[in-house]
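A single chain comes next, written as structure tokens; it is the form predicted alone.
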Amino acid sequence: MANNNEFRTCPDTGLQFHRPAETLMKLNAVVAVVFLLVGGILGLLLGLTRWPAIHLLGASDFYKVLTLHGIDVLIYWIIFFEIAVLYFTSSTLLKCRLATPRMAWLAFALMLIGAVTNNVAILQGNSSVMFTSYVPMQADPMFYLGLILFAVGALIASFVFLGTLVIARAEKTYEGSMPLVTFGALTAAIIAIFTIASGAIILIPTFLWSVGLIEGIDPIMYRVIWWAFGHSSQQINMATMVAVWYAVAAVAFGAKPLSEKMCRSAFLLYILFLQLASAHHILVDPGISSTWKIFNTSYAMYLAVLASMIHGLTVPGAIEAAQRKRGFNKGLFEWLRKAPWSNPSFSGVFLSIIIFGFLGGISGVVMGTEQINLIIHNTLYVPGHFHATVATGTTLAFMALTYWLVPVLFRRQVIFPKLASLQPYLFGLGMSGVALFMMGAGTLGIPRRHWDITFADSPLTHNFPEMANALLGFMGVSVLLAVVGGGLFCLLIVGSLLFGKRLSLTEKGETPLIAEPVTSYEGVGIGKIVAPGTLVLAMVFLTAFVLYYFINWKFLSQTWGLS
């Protein structure tokens, strides 16, 4: 049984923090923000290089920075933060002691040592193999070893999370069903275990190959198994992001899902089908049957898409219903107009939902269709897509939660609140521009990884449409805006932790967004529709999706003319 002296109760929210878990949450979150800062600086260098008028970096530096940027923001920033979320959703939300704190410390140490080792290997200049690290390109052995150590640490942390759930159930620290937010985190942990196992299956042999103990690695086998790791790692992000959506909806509005069973079913669909989205990276690869490709991308993957659409409907639907219950029940959108848009915890999450759905979700389904994929595969469209999903949607959600956690977890007041209220809009607008202009350039055929699309000093040249240069210029301007927004976030969070007003551990401070739970939605809405505004937004999304989907089929028909 837990010792009550090991817990503290937040005076603002009533949440109970197990002190060992609290320390580990803080460390994982702080390290995550550090990697976000490093990754953002590297992203600025890449954006200024992709901008033809500036073209900042030379070829060797470009690929080194590209490798480091991809790994730091897609793996280290995201997963360090996710581990903090796992501990929060298990130990804190379930009022339970953290299972095996020593193992959790070992996990943190392995993750940190692995991340630093991997970064050092890249900076030494012998590992510019980019995020995908496709063989037969070979990196320094320390590159692979760093990733393996990090993955082992993340795996241990996932099992600590699962152990905490077992303890909570055994010691009956909560009543009834597991909270939906914790259920979403459990979904992320299950996907993480699958993902890390896939990484071990391919990265350990690749490490042995790099030190000369294995003669070679089959490139096709590598790509198939690596993408079960590389893309599925982004599915961990997706499940965690959705859990954060539900968490912020609860603390900001007291909102509960209109149908919790439906939400849990959607998370289950994630576990069963979400990893199949990895298939869109290997749709043009030989050695994989067309039957497998078509089934995964044209049938099974859509069950994961259905799950995302359910979450995209239920989160804003719950917010709308809660707002209407509080009196904002006029017309279709009074609930939205009078939402707390100046609070970065709400604005960050709502922007995350909109940008992830309209830019990331629609482009992901289009890119995952085998036939359409052929016109955008390996173009700048691909990073444009995941800059809309992970780099914008997931990052905005994590930023939003951080603003809430600074006073609750760290007991510090956020500095410069007016700047904080502006920050999600700067970052969201900048990153949306980055994603849109990347996808536009990719549609025109701009390659995904090419350092210089002007082919200066090259014996073989190719002339891309003039519009591509303009789109890359707009992308460069968007990068500047996104870096300002991201840098402002890092400044506000680090500044708040160092210089923000210290809040007492026992006395109430300036309370962050926290709302009394809404118990019933009876009598809200228009007619029998509880969330009519959300329904209208969903129809707008569906219309945009259908139009864009068939526009891409039109592009495909023009690519291969028949005579």
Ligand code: HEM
Given for the second form:
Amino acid sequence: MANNNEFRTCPDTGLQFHRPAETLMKLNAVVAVVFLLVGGILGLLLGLTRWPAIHLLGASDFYKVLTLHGIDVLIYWIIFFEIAVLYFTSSTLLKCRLATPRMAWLAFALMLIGAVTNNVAILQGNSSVMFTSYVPMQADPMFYLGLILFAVGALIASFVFLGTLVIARAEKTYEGSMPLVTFGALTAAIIAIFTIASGAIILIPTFLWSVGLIEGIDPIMYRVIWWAFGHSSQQINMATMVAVWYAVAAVAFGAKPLSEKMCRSAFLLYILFLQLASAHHILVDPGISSTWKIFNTSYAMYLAVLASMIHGLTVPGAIEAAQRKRGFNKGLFEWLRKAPWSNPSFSGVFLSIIIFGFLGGISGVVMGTEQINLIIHNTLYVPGHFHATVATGTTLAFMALTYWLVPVLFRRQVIFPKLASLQPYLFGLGMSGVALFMMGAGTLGIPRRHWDITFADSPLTHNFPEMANALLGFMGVSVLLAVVGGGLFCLLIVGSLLFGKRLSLTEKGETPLIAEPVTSYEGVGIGKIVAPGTLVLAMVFLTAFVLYYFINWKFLSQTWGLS
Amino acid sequence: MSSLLPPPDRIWWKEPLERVELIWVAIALVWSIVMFFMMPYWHVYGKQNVSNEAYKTTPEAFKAKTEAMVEQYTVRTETAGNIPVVRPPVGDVYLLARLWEWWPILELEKDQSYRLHIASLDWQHGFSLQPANINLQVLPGYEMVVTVTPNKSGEYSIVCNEYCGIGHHRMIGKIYVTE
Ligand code: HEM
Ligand SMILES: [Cu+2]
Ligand SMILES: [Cu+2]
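Next up, the form predicted in complex with the named molecule. The previous block was the form predicted alone.
In what comes next, the whole complex appears, and the chain from above leads the way.
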């Protein structure tokens, strides 16, 4: 073990923080929250523009803000936070020094410089190309360069994580296999390396094309490779989010996995099959064979979807079993009724699981079905879907973890605890509304990325159903609620870091910050089922899934014949 | 041990599974297989499938083919910009996308099948036929051929739903379907 002065032991949780790792976790997390704040404000402007009664921004500002919002939240908020999680799950959970802190600093610097360069390019106004930057529409070279620098930084950070795992193993800082949460983070890091390689393969030529060194880029090739990057990066988010779910279940309930084997196998399925999914973005593109589409869009017969369905059961299942072991063993749902609903770490994760699964998961599988994509592609349904997955699911999970990191990592108390308990509900409810109403409007054909669905300045026009206007209005109201919830989070966290009561670095605080680990699930549950309540919830989920899936086939069967 | 700590059994892959996990995996696996087979099933029995037919093309070539059709089959023009309305016989029909219009306006007959060729002359566009809600990606350099069979008469709009620059929200076209 390295020099003990380089480590701080948290008196409340017993976790050991390597000081350089600790600083880097803090920095990455704080920068992430700043991007979330900026992105949330931009989201408000977008929501108020797509609310027909308000229609706030002008067209060119709308497209600029849309590009910026997509990139700031989807890439910078999420990935900066993920890097903090990678360092936490490697260095802290394995009680190991961070490999090459200098490289980790370099990674951070590159990411920050890249993000700022890219933001400035967008703000200057000639890079309103959306985060997908489909060729042959061209952005300023600085736009691509910023993204590339950021990606290189993220790649280095992923290697620092892997290096830390190697050191921990070599120096035997832990016994046996690595913890499940670290295993999940490892999954994320492996996918990240594949992802960033795809990003480099497509963004570097695109950059060279933007400065005139390459003649042109084939649009279909661009879309296939870009999505190998764009979609896989969602799998990094998935894997990290699930790791955070397991982490919070352990922190709040001392939950152990129902079985290590099942959870880890499900992560392995992610590594094996998630990358295939770039296909579901090109289901209605010209010239791609259906056989290829079917195999890829289903992630090889839905094996990766299966993995997510497994995590969707095993996380709440572990929470249930742990609660039962703690004495809430009556009936089907005592464990849930008596859960700590006012603890924002728990409620955040619980809402994340429910919203991710019911709204994001189901809609994603449905619209990723080869033929059903015909009635959904590029409508507002698509942003509806990913505001349920990454914008609510992943974001809420990260928010939940942050409430716990404030005292543990930053040694400050969260200010205004009452407001903090309320915050996940505000954000979760608002964002669910945003997602649902976007999906509803999309079902009625409302296009995504569209400034004027009344077509006021065109020679021809189209009248969308009245209902669509109403849905967009409801979306606008939900946007307000979501922004209040999201803004409250940023204020609470920044406020706590600046003004929260300091906690001692050496003495235990009065509120416990981590639950005693449960060691076995012997004797809980009903019959031989340790988590019967969760199984019931899972069956409700499946029923909703099956019904909604076939309703969409029905919708499809009513439109024009196509072949 | 909790998920934050190393598992007690070093050899975690030999640990027994919980019964609740087995039940759920079995159910979820069956459902995954059902969903998988729905796609090939629909290729055989369904009436709405994505076409696999596409050709490489150039803006000039595609424009020439579309213009030839317009020349031959225009029945009238509409709007101040005199957009041609074309009523082609059953067979091959052409629709081009460019900044920021769908050209020309097509007039088709209900329950007839047409081979609709679509390509972009410049950037990427999104063909979104409303209210039928059929959505296709339109790329420059690729000519997609979809066989369409309108099942209801009326006026349809083609909205552009792939962002294509500052005139994106003005890009709208028409298809009329007659009895
Ligand atoms: C306060 C919360 C948020 C609000 C009110 C909000 C609202 C919106 C709105 C109205 C759009 C425009 C949809 C369109 O016209 O096509 C949009 C797009 C988008 N949002 Fe959000 N959003 C929020 C948070 C997030 C978060 C946290 C993420 C990701 C982690 C996210 C990712 C995206 C992406 C990727 C797009 C698509 C950009 C594009 O089409 O290029 N949003 N959002
Ligand atoms: Cu267009
Ligand atoms: Cu467009």
